[in-house]
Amino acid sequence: MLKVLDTTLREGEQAPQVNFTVDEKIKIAKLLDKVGVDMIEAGDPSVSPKVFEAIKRISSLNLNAEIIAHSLATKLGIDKAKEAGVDRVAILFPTSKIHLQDKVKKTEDEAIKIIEEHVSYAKGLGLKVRFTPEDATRTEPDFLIKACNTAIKAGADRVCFADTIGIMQPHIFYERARELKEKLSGCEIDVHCHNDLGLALANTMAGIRAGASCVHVTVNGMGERAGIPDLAETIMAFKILENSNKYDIKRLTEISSYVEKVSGFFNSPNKTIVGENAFSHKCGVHTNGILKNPNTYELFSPEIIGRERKIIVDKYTGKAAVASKLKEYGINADDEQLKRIVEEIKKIGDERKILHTADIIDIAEQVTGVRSNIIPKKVNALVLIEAKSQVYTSSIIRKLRNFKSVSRLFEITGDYDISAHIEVNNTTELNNLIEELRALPGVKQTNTKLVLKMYENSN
């Protein structure tokens, strides 16, 4: 059965300018556990004291996922992994000629001795061991098999077939992974594919088809250089194409958004599954089909992962999309009016790049002659007011009632005591009013939120 190892906390943090705090790592680990990933690679404890602390705390959470520490082939690193309390240590040592000769300056015989020594040492500490031959896809096949069998004999029960610089094509990766599976005994195979040519997920799926059992991913595909397969893309690809229903897909959007926020590593709009445009439809032919039957242009419903589809209205739009958009705002237009609205939309769309909702509603109002109250014509805002201690909220309310621009007042719970709905002609008036509110006796602070859309209760 397919297993997913997430290495956001190790490989993902190796992406440029990404640096998680300990608390952020703990939350990411908990979210990954809710998704249901089988293994969490929590980092290399030798990197820094904070990385060690995070691994140790994650190991103590009693998560369902197996917790793994990454380590170079050093006894100090392996000891750190043991001290951190992880379930497994992943021992990395290069096997390709370029890495052996130019990076670590070791012969193949020396490499074999190092692999045997350190896997045996980790096994002797009571740790489960995965051996990762770095740059495996550029390693001479016979030596790769020899190195892996050495690790297995020394106690490793998993071997990682790593496409370290992303040079594989799926059909070649399949053949190499199948050969490895046939010539390694008593061992499961992981695949760790880099995305330097955009083939990481395709190679990963080929590896699983060849007999590997575990895929390595990160949230949002982060990692060295171009990263590795994305958690959401991988899980959804196996679900849709291979009928794998093992993981909680409704959690995928949540964890993607959280990691975006704390990493500063933002997804492109057209990124699959979690990207802003993943379920957006613009062309008239497409929107017409989607509105009649979503399966015409969607592989799966966005609702199953907590997303919503968007119908984009601009110069490419047809009547069906415009009617659907207007219906969202309670605006009805007959067929002739829709035709005129579409014509006006196309004119504006030719003149500038972006057509806003307010533009569409303005056009609809002009054509139908019916005014909508959804988009405020003036500046509307909600001002949250915190009262000073020992001050009665009602005394501030009485003063606020004297402001003509204040239309509604609410006493509320939470960090603030009062919510005031105000309407003014422009931002200058808004700024002046807020200054007056802050000067009222008993007001400690305010927090202003501009209103973008308003909806009236139709009941």
Contents of the next structure:
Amino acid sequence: MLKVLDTTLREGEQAPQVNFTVDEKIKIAKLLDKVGVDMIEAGDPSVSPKVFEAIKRISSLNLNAEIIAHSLATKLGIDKAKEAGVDRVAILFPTSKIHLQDKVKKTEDEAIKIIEEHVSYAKGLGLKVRFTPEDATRTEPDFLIKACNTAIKAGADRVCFADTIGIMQPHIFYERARELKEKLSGCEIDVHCHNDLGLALANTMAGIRAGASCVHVTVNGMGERAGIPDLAETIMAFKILENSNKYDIKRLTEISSYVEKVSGFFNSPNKTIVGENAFSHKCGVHTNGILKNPNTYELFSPEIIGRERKIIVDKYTGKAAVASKLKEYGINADDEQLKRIVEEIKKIGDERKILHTADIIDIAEQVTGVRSNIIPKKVNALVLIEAKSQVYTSSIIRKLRNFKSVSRLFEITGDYDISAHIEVNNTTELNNLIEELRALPGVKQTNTKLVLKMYENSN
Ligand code: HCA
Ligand code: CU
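Beyond the form predicted alone, can we have the form predicted in complex with 3-hydroxy-3-carboxy-adipic acid?
To see the whole picture, the full complex is given below, headed by that same chain.
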């Protein structure tokens, strides 16, 4: 059975500027467990006392997932993993010529001895062991097999085929992983693919085809450099392409947002599955199709992961989408009026960038001659935020950028440091959001101004 290993707390925290608190790590581990991931790589306990503490506390939570500590091939590191109470230690030692010669300055024979010694040591402490030959994809195949077999003989029951610098492409990765699977008879293989050329998930899928039984991911794809496959996209690829229904896909957005919020590492709008635009349709040709049958342009329905499809109205939009938007606002327009409304919308789109709901309503009122008493469906507010004196305003800004309902942020002078423009669906949501903003680390106090009317300057 295919397994997912999430390493947000180890590889993910290796992303620039990402540092989780112990409590945040515990919450992430619990959320991952609810998604149903099979293994959680909770960190390398030798990195710092807090990393150690987090691993120890996560190990004691009795989650369903197997808890793993990462470690270099040192007895001290392995002892710490044992002390942290994990189920398994993942021992890392490089095997490629460049890493052996230029980084750790060891010969191949010395490497074999180190691997043998440390895997048996960990096994002797009663830990399950995964061996990761670092830079495996650049390792000469015969030596890779030799190093892995050494680890297996010494007690490792999993080895990880790591594409440490993201150099692979699917057909080559498939062949290499298959060779490994065949020659390491019986041993389970993990794949850990870096995204330096954007091929991490493609290589990962090829690895599965080749017989790997566990794939490494992080929430939002965080990690060193360009990171590794994203948890949500990997699980959805399993579901859609491999028919795997093992994981709770409704929780993918929740965990992605939480990790965005506490890491300050935010997703681009076009990010697969969890990105703001992942289910938006804009061009008239597309929206026309979508409104008739969503399968025309959707691989799967956003509802299955608890998201909503969005129809964007602007100069690319055709009559069908505008008519459906007007219907949403309770506005009636006949065919001729609809044509004129679309023309006006196109004009605005050509003049400036973003078309707001108020613009569409305004145009519809002018064209139909009927004044609609439309109360804006959304609640807008300006939240003024004061930062604690020892905190950088920019670090709060970074966190605020991850709240989907925060549309604009200003650093300001005066009694407050930040002004955040927020748009939510109702006052309950507003209340919840303000509570969340107040609870953000570094925020001293907030002051909220409700927006009654909003005007956009057209020049
Ligand atoms: C690292 C190396 C690693 C290890 C992968 C693994 C890699 O950053 O410490 O243990 O499976 O990419 O080689 O992440
Ligand atoms: Cu890595």
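Under this definition, the rigid core comprises the largest set of C-alpha atoms superposing within 1.5 Å between the forms. Numbering follows the first chain given and starts at 1. All values derive from a computational prediction rather than experimental measurement.
Participant: Is residue 18 among the residues whose Cα moves by 2 Å or more between these two forms after superposition of the rigid core?
Facilitator: It does not, since the residue 18 C-alpha is displaced less than 2 Å between these two forms after the core fit.
Participant: For residue 145, decide whether the Cα shift between these two forms is 2 Å or greater, given a superposition on the rigid core.
Facilitator: No; that C-alpha moves by less than 2 Å between these two forms.
Participant: Could you tell me whether the Cα atom of residue 84 shifts by at least 2 Å between these two forms after core superposition?
Facilitator: Comparing forms between these two forms, the residue 84 CA shifts below 2 Å.
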